[in-house]
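Take a look at this single chain, the form predicted on its own, given in structure tokens.
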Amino acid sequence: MKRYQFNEITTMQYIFLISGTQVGIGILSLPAQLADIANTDGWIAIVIGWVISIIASTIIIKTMEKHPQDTIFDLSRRYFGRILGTIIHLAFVGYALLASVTVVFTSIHITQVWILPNTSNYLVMVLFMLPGFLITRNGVRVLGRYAEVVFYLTLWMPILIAIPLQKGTVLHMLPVLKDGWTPIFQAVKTTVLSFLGFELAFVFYPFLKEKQHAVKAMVIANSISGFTFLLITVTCFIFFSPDEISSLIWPTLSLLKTIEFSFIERFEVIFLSFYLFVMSTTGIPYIFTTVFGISQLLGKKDHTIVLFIAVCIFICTSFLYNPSFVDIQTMGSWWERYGLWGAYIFPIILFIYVSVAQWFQGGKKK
């Protein structure tokens, strides 16, 4: 019998929700982070980076392929006994954790510099996290069909943000290579820490009612999100000149600015409005691997007391503490040092230690 019988998703929510989870907050500062790298051949580091992402999330598939059943919580007990299995599953928490924070206290700064700048910092948390518990609480089924819901709302912004295209130049993307390869492969860094997210396949993989079709899902939701990378950092790299994007904090949302109808008035709050429900896609799968983690670490099978108490320590702390711009950059850093040795190299790490402990085992699975 199925572990997650009466909780699976299908298919194309699976690629909804990892795409989701992989959209949301980088996207409004990439491009002016590879023009600082690389120029206006950015663009370049974004293709590597989407497959290297992708040959990472097959290798997380083909780990996950030899316990359809488990997730990285059971695989790290199975594999590393009780102490170091426990320290595995604690750093996994940890980095859905800081995520979490991250994106929530991201999503809340941005809320407030363009949208409510009088609100207080609490009450904006509360409104993030009243519609987020009532999703996280009813588990992966709700959030993959939250994620392709989203999806579907959302299907007009790439439009829209090809708008401006028509205002700029094709020449500021000229010379190809203007300063060789070196650039862009120092970029690459920047555009693979981007396409977080697909590591969460360690926890909805378990979930995934036609696992078949993983690896054709990742390489669908990796492709999703790369295409939207490169056409925003196109856009602004032929709209904005190669010396002003540099200077821009978030060149996405100055982008939107620039955006304007005769019969509406500033445009990019209310596209912002709506893109607050792709940053959410992008928080609560993190918040509810957290308090998932923390429930299976506890023995309990429902996660609700864990996510209860969540939500009243991110709305007390938001009481407390409202995080400078500098903060949020601060944490966004530890998550990308951090998601860089959970999303790519532990997951190769993992595969090469399951493979040859079940080729000691005469190939038997457990």
Contents of the next structure:
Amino acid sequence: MKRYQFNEITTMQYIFLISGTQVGIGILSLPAQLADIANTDGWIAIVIGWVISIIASTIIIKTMEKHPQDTIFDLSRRYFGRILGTIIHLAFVGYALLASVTVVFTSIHITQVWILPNTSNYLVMVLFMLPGFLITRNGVRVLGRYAEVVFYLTLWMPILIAIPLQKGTVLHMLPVLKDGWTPIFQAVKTTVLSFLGFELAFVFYPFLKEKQHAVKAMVIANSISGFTFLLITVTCFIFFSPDEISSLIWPTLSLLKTIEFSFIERFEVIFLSFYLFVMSTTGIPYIFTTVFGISQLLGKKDHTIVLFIAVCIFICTSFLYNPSFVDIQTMGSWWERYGLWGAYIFPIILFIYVSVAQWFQGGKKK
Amino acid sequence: MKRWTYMFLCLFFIVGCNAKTQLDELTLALTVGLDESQNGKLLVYSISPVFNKESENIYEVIRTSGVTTRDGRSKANAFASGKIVGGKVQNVIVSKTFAETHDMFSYLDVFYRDPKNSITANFIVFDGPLKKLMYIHLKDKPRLSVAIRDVILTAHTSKQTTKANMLLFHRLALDRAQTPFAPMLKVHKGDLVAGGIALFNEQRKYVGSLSQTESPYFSILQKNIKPSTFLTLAIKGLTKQKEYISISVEHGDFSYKPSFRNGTFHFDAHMRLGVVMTESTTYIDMKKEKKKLEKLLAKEIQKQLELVVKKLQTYEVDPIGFGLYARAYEYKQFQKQKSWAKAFAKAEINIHPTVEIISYGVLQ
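For comparison with the form predicted on its own, please write out the form predicted in complex with its partner chain.
The complete assembly is shown below, putting the previous chain first.
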């Protein structure tokens, strides 16, 4: 029996949902973080990170294939019993909550720094939460459609990157392998974390209509994200000098700041306003996962009420608390530490555990 | 219920109207100048257009003194006719004497740190006290900020000076392999004159300049030829008398090959220049003597380029970016250098230009 028949998404929507979750706030600071560790060899780390994330997401799909109608929330209950299962359930909800809080507050902070310095953060929060609420309320299908529309809407953005690319110097990239492989492997950790987002396959896989394409879809989604990261990073490395780039916090935005037309200045404002769409495709799936997880825990079918309460809490929080940049960085590092476990180590353990358990049960399918 | 939602939304969107600003209530600083007063205080000048029809001047100049650039601007708000906005800055001008004694980078920090500020503004060094520039009377020119920008851009196109925006200055100042440079501007007989290139050392202090006649050679070394670079060369030895030949360099192929031998860097700079002859003060039989003339031109260009490079080496600056090549191809040795500028000063640079005359006009 299909549990989510009225909420199925196509393979395309699934691809854009996953890659939309991956490409988000991280890309704005990724080039600087990479340059900090591995100098201009950072792009090699992206390629390695891309391979690792494909492996990890394939493992997730292979685990989920064993019970195609189950999300991680059902799966944890099924294999770990009531108490342990609930703990894993809560941990995953906690992870999604942390991710959504980080994404939302980082987006607000960036908006305030670059576009709306005089606007209070709760106003921006309300503006973010209104569309967020409307999209999340309608479930995975609308989420998928939204991700697809946003992808098409933002196709013009990479073309813009070509403008600063012309003014750069390829000499900055040379020599390849400046200080050997050690710093590159150190930088892999950073890139692996920018690929975070595929772990939501744990939640979205049951909604996928054509499940035979799932692995292919994950590879494509990861490749779209990987290509985007590579494009931005290489452009930043070519445009900024190697010593300069680590002095910037958001090199991607600084890069766009240099684009100037005779009829428009501060082009990054327009870009960033559009980029809010991209950021929303990162934040909304995490908010959905949080809300969906909580309502499953409470045994509710409809997640609208939980979502409403969550949105209210978000807005109230922003009234009382305006995180500084240091707080946001701390939040980000928590998310990354948690994400390393949640998206890379946990799936492997789960896969082994599920396989062994099934083997003991003699291949009997429930 | 729905109506109330819409009304609430409408109210919500007018929140921003509270902080509205009207253009004629703003003082748009188009040019910012930094100088030092006689008692060592920082002087911050700003030029902004005046939109008021009743006022006589079309721009106003505000001078304040402060501890930092931003501090100066805050004080300027006290007597500017509107709220000062820095996002439209087109030129950032520092006086030569100020740049000689202060690390420029720390004074420009506000332009980079505050995202509201424009970083594509031109960075210019002014030869003389800024007072002279700020209170100049230009009857036949547009507003001063526009005039400054136009003068610099025109001079840059004809290679009489160079162009450097704040972004480039930032890159050159932070990169270990290069040093910053900037166009020079001066006031001569009540007129704005752009010419020459100011050179900054690794401490981002002004150390010296290239003259206007050296500027085209500087842009050739930078591989910045287009649109054509004009050179007038004095050539002896073709005929018995002293002759001048003017050429315009149309295109060029460059290869800078670094190597590291016996503790110094060597650069083999090969360049093939395609030139068009535009003027010759004596008669030359081009059919017979084209090859010979090409060689003589190449030799003269080589001499001039070597002089420019020598000058850069004596100042211990590398605005051309030989360091980029050293880093890209001799990374290990480059990393060992404590200061690239010092290593560059000791480097041996061989320039081998070859000249090809594409055309010599409509005269035989």
